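Read the single chain below, which is given as structure tokens and is the form predicted alone.
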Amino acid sequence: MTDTGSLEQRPGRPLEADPWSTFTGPAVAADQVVAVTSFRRFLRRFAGQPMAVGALAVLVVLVLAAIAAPRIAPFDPLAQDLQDTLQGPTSEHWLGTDELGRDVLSRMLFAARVSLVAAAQAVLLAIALGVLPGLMAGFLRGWVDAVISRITDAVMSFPPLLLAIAIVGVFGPSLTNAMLAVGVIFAPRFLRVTRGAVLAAREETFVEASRSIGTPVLRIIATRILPNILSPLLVQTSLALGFAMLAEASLSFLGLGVQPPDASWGAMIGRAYRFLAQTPTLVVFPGIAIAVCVLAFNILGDGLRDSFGRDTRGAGR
């Protein structure tokens, strides 16, 4: 007697299989395909803006050169000649010395160190503070929506630096407490963003599908609406790295962040603005090197923008 549910092959009738065993791998694969080529089209598209590439040139300099500061540094950038102070640049000190005789090329490599990571700490802190918030807030919409958005115009509200000394001035003066303020200043632009990106992502085709055949919540956002976010998030961290060097600059001057004897690029400028009209240059060199970082920061935000954004994409081929 033969079972009518049973699996097995009958004459003129093929093998039944489970739809989704043929289903899953080609999808898997196309996916895969269609990634691949995605990062293709954005690196030749961003190949061929050449200030996008000079930016992320400079800025890999400028990280290699922090890396490198205990080895490439000519002298202790800490170690002090009170007979040599003030001095402009020299054959020996190629960017002159400080009001305590130290070398300023050797802390100005070291406190790119202090500024670069203190910038990287503020923009991860403002990553973990606002997308998770925005996640919720653009995918579940109703109440959740109402609320976070609320709070994130109350915080917006506030002047930035005033927001930022605020804090520092609860907690106390030190670098940790001045990037634990910037992160928070930043974290509702990174809402926003990731608030937006959700809106539009969650209404394409392949969302609604998910969810019509019972696709776990979680998992839609893991698998479908983070990975279609990645770019405007990318291009909000590099632009906001640049605002949080400025922002760590002006706490510093104001000598809310770092605290001596470390140094940071704002620092050194906070220190040396009491000597401009003896040494100019004390001012100017780590001016320079902030202008130039936040400069190379913003140009690669627009170069990854227009990199992802759909308006060009034909112009790379």
Contents of the next structure:
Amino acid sequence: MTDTGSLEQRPGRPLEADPWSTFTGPAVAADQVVAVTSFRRFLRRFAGQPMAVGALAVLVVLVLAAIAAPRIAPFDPLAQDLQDTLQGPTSEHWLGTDELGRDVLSRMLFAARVSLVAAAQAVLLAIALGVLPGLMAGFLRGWVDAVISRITDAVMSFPPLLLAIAIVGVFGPSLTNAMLAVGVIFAPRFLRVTRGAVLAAREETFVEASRSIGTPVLRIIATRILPNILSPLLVQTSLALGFAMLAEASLSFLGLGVQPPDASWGAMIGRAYRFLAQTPTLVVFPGIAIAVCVLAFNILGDGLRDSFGRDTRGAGR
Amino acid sequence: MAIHRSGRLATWGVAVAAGLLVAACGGADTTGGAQAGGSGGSAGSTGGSTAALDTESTFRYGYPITVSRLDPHKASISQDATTLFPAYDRLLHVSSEGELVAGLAEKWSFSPDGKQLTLNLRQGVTFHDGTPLDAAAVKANIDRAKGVQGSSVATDLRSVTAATVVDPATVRLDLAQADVALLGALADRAGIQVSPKALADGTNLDEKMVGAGPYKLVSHVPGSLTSFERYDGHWDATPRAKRLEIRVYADSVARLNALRTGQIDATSLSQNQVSEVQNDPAVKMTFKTELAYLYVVQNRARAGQGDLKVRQAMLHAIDREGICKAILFGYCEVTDQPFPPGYKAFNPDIPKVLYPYDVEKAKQLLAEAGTPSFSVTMLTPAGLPIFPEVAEAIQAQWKAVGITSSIQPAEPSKLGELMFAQKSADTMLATWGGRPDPSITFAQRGTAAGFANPGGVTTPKMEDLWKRSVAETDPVKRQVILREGSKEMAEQVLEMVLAFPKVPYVMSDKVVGFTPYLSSKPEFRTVGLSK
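Let's see the other form, the form predicted together with the partner chain, since the form predicted alone is already up.
All chains and molecules follow, beginning with the one already shown.
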């Protein structure tokens, strides 16, 4: 195999000398057909998994409820009533009131915003930090791979939650810091998934073909490699969202995440835990919300994994 | 000068941080109103059983905060006393109601001008290593407490200029000025006596405890467990358990579980747990109103808080009774004074609450002060129970009168540094641990030079009352001054007291002789299990 670097820099060959970029023949049309059918195949496979569809529906409802929280919440989530604290579910307060007399249902709707946004922040950061080095490591191999992989190993050798607590300990407790910590912790996982997928993709014949006709490295990565590693990344993203939500809940439970008067589900449990003997429902409802949400992300991830995949591996669905 | 000052600040910071923790500081001093207890639970305050104490038993106590270090002159938080006092006796001791009682000194007296304190030592006392206690030993300890690098008690002894051996049984302390509050300090960590032999031969006092206390150290696992065995050569022959263990559980839920599963014999709880144990026949409970109180520290040089009307408005705006009822489940007492009702320095001649919850009054006062709306930052201890709830309640209540507050949680051990040394916030919600003598609270919170008065703002009258309170040696006359000081603190809102919590102490029905202390630091001199 030829060295990609020397191909690129060969004198007289401009960088954008990818013959396919100017080719407008019927092969491109066929390419589009393939793309459409593969997406349809994905939809068909996904629709065939009721669990995954259900999980997606749950998540859509949760996201919509979080977005509409100011409109649908029955009470102001911060309005206190010290005369009416620690009530169980009543006709007025469907999920009861907390230790400051605030409506639990309203707080949970607003907390959903915090929890979902926080999970998304952490995963986006992890993707931003993990995918590019993963691409470089997988595609360039050699010393670049060695250096990046050793750094990854070092980060992954820390117990995740302990590392997060240490990071928050240094920078102070806040939701942003907690999510930065979780993002940093998840970055190596994205890096490894990306690197593994790239390692497989770069040996494909179409990549070799692109290279042999002198396609620049960046174009190969953008148009040949990336589309082919998207599916494992999507699966990983869905799973990571579940993990990030759980990590956020853990850190907020410990008082290291979201700070009062705002709340996330984890923070609500952290506060309510002390009043378990008086009003157990305070712990139960946010607990159910976290469990359902994390489960939904995981089932969705599994469903995505089963729906992507290759023809050769698919069971013909 | 710079080095000296920063060293002093660091020491103060540590001392103050100590008072911020939940379990708190304290001890009280001299004679006078010992009714501060306000026990609300089972009659009296002694242990669960009236049966005879088994002198072969092992008593295990659950404590929320681990000892910072074992060296008694360097241990940095006042809660360390609970772990230090079993092994180390002090020159003076305190009763459970905060009165000074004889310790290693049997008698003490001030000279007429108050500038000399003479201590008559108890005879026949030996340290755990067999060394006898004499005047030279006391001098060696005072010198070390004042001079050792990293001393956390030097500031308590700052009025002492020299310790002199008069005869083997008598020590004289020369003072720069009259300082009655020194007695309170000598009943606290600053009065701890270490074997002079251990001081001389370089024994590592962070590993060994060589004192004259009722228990000898057996083993110490930081953050977890400190075990003691009874010292049979102790001067006080009151029956007590053969072995004493202090086990650390930060979480009050874990402490209750440990008690219920028999891992410990006694501990303190949070107020919200009271209903859980109230009807449990296996758990005995007693309440104690201690010198520690919940408070909001105001930096009176910031955010317009130098104006009395603003301070009054901020206090009027807080529904303290509501907070007391909802968050402390009613187990607390609300007053504007920095001492609990019944304590000798509490002034009974003015209303208990001068500035009750009154939103309209608060708004009116703010308008009169020309600041109808402003914003403040509020530091709170992160990770400790009750504080998040109280902080959010205050935040909502201040908002109702136009005061916006942003809550800034920080490590409890960093709060003193942030609020008092760096002066980085406008207000702070925390616990004042109480001090061994009321004058120390005045000095810290109410004088311009007080370390715990970050704005330095006070009244000339308060300064004068503090000076007179440490110079007056007659207990009756002094009480009048202390009560005047308490009144001035309340009227001028030099202290924003939220409430004095009643702390629930629980124990198994086998415990004999356990007594909660006004100082909030329980001692185990008469404790054991029944047979």
